[in-house]
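To begin, one chain is listed below as structure tokens, in the form predicted alone.
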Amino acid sequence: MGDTLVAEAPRVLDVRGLSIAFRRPAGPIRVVRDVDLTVGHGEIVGLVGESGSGKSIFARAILGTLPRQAEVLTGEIGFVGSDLRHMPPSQVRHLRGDRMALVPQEPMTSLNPSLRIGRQLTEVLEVHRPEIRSAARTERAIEMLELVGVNFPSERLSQYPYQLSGGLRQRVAIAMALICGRVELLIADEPTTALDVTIQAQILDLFVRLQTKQKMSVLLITHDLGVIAQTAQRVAVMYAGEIVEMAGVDDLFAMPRHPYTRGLLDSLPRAGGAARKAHLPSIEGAVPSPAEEPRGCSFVNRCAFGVDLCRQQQPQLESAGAGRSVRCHRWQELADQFVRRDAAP
């Protein structure tokens, strides 16, 4: 047959060259910087890094709900082979929720608290699924609550979200996500952060039965590694706006690339590590602010191993071999430093 081509169906989520900033009378100040990210169909992809380095706004541009104050100024967003950027609002707004999702970090500050849960689940399809009547639409909210876990479904519909614990506001708060039967791509912001050790555990083993079972793909946000080794297959670390590594978590585990993989790793508590009273190993310093653009690598002010050269130029997010990419100019050097000895927690 030679070289014949076969069309490859277009990825679910497909991001190119975004880049997100506030405005303010001296001029935008850019808080995401030509992020590339791929989700493809069924796969769960892991978004992870500290607080302030762009994950949630970045998520929020795929959605379509940036604040008022914030702005694209460059990039594509492709969902299913349609960039959401030249779509009309009104388009946009029909897709999210319905066929585009987000579980947020806190329910308690998604849900309404003047409205019962019923009404809240069946609203959702009242917008998205009109053609369903009044009371198929109980009988869907009530599947969904089983579906998700949450016990005494019917009478949980009449209560106030006040009434239920946090982890059942994440449940109820997945089951509307999730409640019009055909979401392709869900965002999950943080979905484990707010609650306890034993419900993260139950909440991210839903969410990979759900994720399986409807055949979604998922982008996780999370500023925890080990919520992605338990969930994810690909991990894109984002640093102060950028992505500085993306791989397969694996992979990443195995034999981080960049020093601020590795601070993120090495700052993990392990099986028969340190003593219990030591102190974890931490990346000191913090992300630094949007406003000060670095004229370099924007870690190189925490960073162990920066030169010259990472403060005076900025470097390029390069092949590292199959699947991977980083952001660093010593990444060759350093990569024989940076091998784990240990197996992913």
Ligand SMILES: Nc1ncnc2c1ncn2[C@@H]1O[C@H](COP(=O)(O)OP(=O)(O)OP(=O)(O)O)[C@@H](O)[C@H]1O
Contents of the next structure:
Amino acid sequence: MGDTLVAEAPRVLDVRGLSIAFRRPAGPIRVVRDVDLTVGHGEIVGLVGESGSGKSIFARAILGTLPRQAEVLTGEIGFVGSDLRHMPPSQVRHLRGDRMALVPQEPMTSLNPSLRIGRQLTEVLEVHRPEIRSAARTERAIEMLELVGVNFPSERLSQYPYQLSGGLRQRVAIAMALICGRVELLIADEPTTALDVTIQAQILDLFVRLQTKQKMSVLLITHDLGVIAQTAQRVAVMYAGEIVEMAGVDDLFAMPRHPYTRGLLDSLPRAGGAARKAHLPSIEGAVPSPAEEPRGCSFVNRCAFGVDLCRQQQPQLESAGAGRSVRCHRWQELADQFVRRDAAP
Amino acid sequence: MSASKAPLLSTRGLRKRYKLRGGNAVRQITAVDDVSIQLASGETLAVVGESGCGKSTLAKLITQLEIPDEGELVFDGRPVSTRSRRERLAFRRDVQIVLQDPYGSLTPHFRVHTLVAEPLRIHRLATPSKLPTRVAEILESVGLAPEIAGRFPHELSGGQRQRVSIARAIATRPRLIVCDEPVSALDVSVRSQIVNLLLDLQRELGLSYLFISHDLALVDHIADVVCVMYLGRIVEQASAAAFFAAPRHPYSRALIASSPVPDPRRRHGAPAVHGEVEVGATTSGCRFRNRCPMALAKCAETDPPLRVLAADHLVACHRADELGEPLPFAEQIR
Ligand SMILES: Nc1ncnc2c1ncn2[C@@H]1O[C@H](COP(=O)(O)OP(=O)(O)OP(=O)(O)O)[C@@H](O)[C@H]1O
Ligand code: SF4
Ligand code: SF4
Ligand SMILES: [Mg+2]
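So the form predicted alone is up there; where is the form predicted in complex with the ligand?
First the chain shown before, then all remaining chains and molecules of the complex.
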């Protein structure tokens, strides 16, 4: 799919200026700050960031499942043309499981431990597709299990979640997310983090097939850059509640523009040889706590390129060439230095 | 594996069975099956394989948290089973463990000072008057500021907590540390800090590591020897250089081909291996055969023994010699 095509296609998800805070006695703490993010039709967008960077809270805002203590402060959440933020909760609830769905990290959070697999799947149909007759529901449940690669699908209907392996449970959770057949946006929040690499490769392959064959849009949330590189078309990098960089996947990995993205890519171990047991490049320090919202750049206390300006003034997300944007005062000066260290043959 | 150095740790034919209850039937599974490894002083032996392959059970056998049903564990030239009480205590000082989840392994209501002082007290390695200095020294050697000593685990970041577990492990001046997925629960940007710390400590203190990990790029970076386990067995064992240059077991190749390479120019096509680890799925022949793309009739008949393919390279596969030259892992991942 060419870039221009993606740009003209209707946005399945179009989030603008979204800020989310937790209410605390000492005042609200913003954990998602001024986030813009779009997902085009039939596109896999990766959202990568560390623990606590706000990825899950962002996802829950879209799905309308924010925890009670959290509230959206500003912004719009456009979903296929309508603004979810100003939609009555009952309507959002109906969209969920029908036109958008979640695949969680731990499938048991979406599966009911005391219900047989078949019952759980057909129940979703009863709610969202009451016009489908009961016999056809079971048939559809089997079809879905087959589609997501569950072996012995008809036998599985009578099993309970605890009788399945982690990988199979995740497949069932995906089948459940998709069974009503009208899902336009699948939000997968660390869907393979708890799985072995072999099973992870199978599940990621499934996402790619859903995207290419069924034109499903996927927001894939992960902390694993390898997972992003293998599946996404575009990537948003989140740090301390902000998007710090957004780019097509090839550009991001070949020419990271933000010092944090660059630091992350550099810190990955590259296979052995002469460098075996040598120090890995690393980003010193740790992610700031959301309570200490910085005045300037949120990365400044760990950035090797920070200057006075970075401490005083918050950088804005600005365009950095076709289809990419970056939140750094110095990205232009640094651009020449930031080429992948193994890019040269 | 290096013949030049006498091994610090070696095991011969280690075996551990567990009873598995499924409904009203009781099955027996062999979680660790005939495992023989050697680990030289100052080296790192990595154990890789999917969950359920017996990696953590092996770790428990080596740290004596579990007693093997069969086989022998030799540490520093002496079988562990024949040691006197005093020697067993010394073993517990010499062999430490660091786990994946630093939160679960640190008692929550103890301050960092108490947590690090505990092993020193148990093994009487510092008099009460020397304790604070010693704790401060240890904290410094794992890169923690002295004021951290007064904090509780929940007041620390994930990386700091893992540094505290490492501090506890090195407090007894051990010779071997078993690391069970020590960085996989950490933030990506903190992971390399901890890897560097482990590398520094190895160099400074001459430590040996038994390193359990599912991250093959990391294993390639830090290991001297690699063991691949499948359903309790070692299916391939080689020096890291030989293993990553040319893995010889179909399962090893599947693991490598499944690793998510952080480079969009090198996307995997179809998954390298289907299905998953199933205890008891194969009762005869090669236990990988129900997932192996190269399985033949003879694979169902005879269980391939672990055999020597080249110096420093053991493989348990009937067809190991027929596999074509693979792309070295380094080239796949770069
Ligand atoms: N129920 C809650 N009450 C208070 N604070 C919360 C709650 N849930 C999350 N937070 C805080 O909101 C911030 C963002 O959390 P979020 O779960 O979105 O991060 P994440 O990027 O999904 O992290 P992970 O990679 O660990 O899943 C964090 O600082 C977290 O501590
Ligand atoms: S704005 Fe300054 S501190 Fe922030 S990432 Fe850019 S150079 Fe570093
Ligand atoms: S022995 Fe046969 S089934 Fe087993 S790994 Fe080798 S080729 Fe595959
Ligand atoms: Mg999360």
